[in-house]
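In the block that follows, a single chain appears as structure tokens, in the form predicted alone.
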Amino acid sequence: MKVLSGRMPCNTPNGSWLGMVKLTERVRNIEYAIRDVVVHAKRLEKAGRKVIYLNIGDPVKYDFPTPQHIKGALIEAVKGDFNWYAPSEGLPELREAVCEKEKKYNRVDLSPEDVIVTHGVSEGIQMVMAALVEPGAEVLVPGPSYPPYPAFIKFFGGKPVAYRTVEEAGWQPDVEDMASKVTAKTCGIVVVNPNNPCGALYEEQTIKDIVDLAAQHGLPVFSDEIYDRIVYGRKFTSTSAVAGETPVIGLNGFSKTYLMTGWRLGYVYIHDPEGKLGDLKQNIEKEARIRLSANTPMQKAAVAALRGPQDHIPEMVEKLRARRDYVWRRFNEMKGLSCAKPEGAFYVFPKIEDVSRWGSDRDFALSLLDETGVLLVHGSGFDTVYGFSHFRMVFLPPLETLEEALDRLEKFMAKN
């Protein structure tokens, strides 16, 4: 069918023509980097070529299976018909078991009010920014920083604003270029730490100083701590934690730490110590009212995830440590190569020393994967400035598939 001027040719039942149906903007510049390009992968597949996926963070595709107890428990809540729909802000037990976890293991108080459960952490970010962002509003972000943060600032009408992160300091923010960044329009800061696309892990001091920044202009924290339990340095420390009366937009979910990645379940939280975001908080919650409710028989397993056994996670840390340490030090041998070390995720976001030999990173990501079918991110789909001339990649897999893949990329860096 032959779309002019961004119309669709529309027609009734009988074959009559109404007009022409107009596309929005605002969808047709979406972007999501981690998946389109996949589409590249998918055509030298149907060539016969093998390619090796090191795009998507999902651990459930490699040797991290969902604990059997979490299986379990969604067959036994299926069976028992937990299958109606779940109140809109999530089930009762969850939003408690949450606060448990929080208090547990991050150092947050909440209240079960104060959570709100989701379908992943992506519709948490969707309920968050469009209940804050309006036309012409700016959001400051990481740089790089994880797409779906300023592809909805985008949606609504807003501006990301990237801060600058630290390389050479392991990816740590610059509150300094942060501060500078600050406008009238500025309408929150949104923090990802542990950090995707760069696998750092924030020292406590600098999430003080953010907190410190944002309180100075009364602006609300946005904190993704979806990785809260995949370090393997120094401590996580949660910028609820240490936020004092700053209020703070929570951001974690089930996909990662409990590998859960298809199941699709989030929350969001509001730490607001002086009651100055009931506005928006109501507001998330009249969102969360009108897609209905997150699925009520997950909800019920992801109880178990949290009050059931936790042994699968040291185990899995133990596991992508030594894939990390792998990783890192082969980029760091490899010619035209340098990578910081992660401290948390799994994730390492490498430097092309030379990038302009490709053109672009992107340039340099497709030319790999046609080449040699490893297939990663181009760092420009993370940040056009900061994640500029580099890539990321996840360590997920075992070792093996990670020698053969780092094997083909020394190849080709050596060859180009």
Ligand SMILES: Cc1ncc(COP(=O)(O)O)c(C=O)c1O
Given for the second form:
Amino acid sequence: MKVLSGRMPCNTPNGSWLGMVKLTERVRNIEYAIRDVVVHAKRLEKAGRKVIYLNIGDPVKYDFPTPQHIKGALIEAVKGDFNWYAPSEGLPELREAVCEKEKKYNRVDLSPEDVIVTHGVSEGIQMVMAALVEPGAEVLVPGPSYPPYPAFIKFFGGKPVAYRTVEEAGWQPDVEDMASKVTAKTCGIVVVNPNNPCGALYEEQTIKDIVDLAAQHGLPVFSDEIYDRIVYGRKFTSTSAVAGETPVIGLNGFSKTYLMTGWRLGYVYIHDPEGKLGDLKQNIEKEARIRLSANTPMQKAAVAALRGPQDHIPEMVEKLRARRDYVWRRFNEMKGLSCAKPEGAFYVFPKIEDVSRWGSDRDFALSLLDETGVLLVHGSGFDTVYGFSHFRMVFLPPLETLEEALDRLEKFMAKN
Ligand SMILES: Cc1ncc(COP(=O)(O)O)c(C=O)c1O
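Mind sharing the form predicted in complex with the named molecule? What's above is the form predicted alone.
Now the complete complex, all chains and molecules, led by this one.
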């Protein structure tokens, strides 16, 4: 076989493999603790054990089905032949509906051209980081952090730098620590509010302080607000609502509030009243063009979600509040654990008082899984420093399931 210069042959003329294809470091280095732990759980299930999955933040897998009127709108869209490629930036009516929603609930002024519809916030993170992270650039991320932020920053050759969030203050960001970590290489600050994995809801003053810091250094804020309407008391403040002329790249979507996780739809918007971000928007639109468009029928359904009845949201929040209260009380009564009270989203991030008994928080999670069949995610999967000695649990399941899981955990804690 003729070998093209500089290229290793992967197979021979008779089709047998000579060697492995060479994979990029980029993909080799991807880690995602939330889904990686599932491998161990599947092994147990294969051996006939029942596993209680408390690792993934998908409300639709529990007793929070997608509302009927949203499902109906999807069916109508498909039947009505809205099955073509949509404009790459999103259907105009959806971009308008997003502006109405952001104005009504979050006090954010946008025009439809500021909004780009994506396949979930996940694709939004990818597009934004692809546009702004040069190799070697640093991005400040919360410690602990929702893993796709550090993962995509690394994917594009950048360096995530975790800023401290303070457990004793309900996991509020430590803005002084954040300030001390700004360098000449910093290209933005990620804020996740309400927060995954900690359930924190950031105080308005803290957000203003972050915005001031960003303004001082000429940095944009990336503000993930996917849990904006899942809060348990205090009011949610959108970063863009208090940003003034500081640029904010907002990320939001339909997975959580509108219970459309599997439908993969979200949006990115650019709040930049003084045009400080130059042609970032046009360049994110170029990225949107090379993947053609987001799902068209889903976008029609998303318009119905935003403009239709909203009753399922307070109902969901009330159900979740009871689960949050239950879980939080049980954790604080349990030997060897303590827990800050989540004020938003549907996660708790308790502290394991003496994790050295197991080795690490990962060893803790794996032995808990082995002994009890309860699957949690180890805290260091969210940040090796700020997440260490913790674990994340979702409080999405019905109370009976939570009770069963926590009884097993309590026995495990008492025994070990
Ligand atoms: C903070 C945060 N952002 C984004 C996502 C993913 O959103 P989407 O389903 O829109 O991709 C999640 C999902 O857990 C999340 O917790």
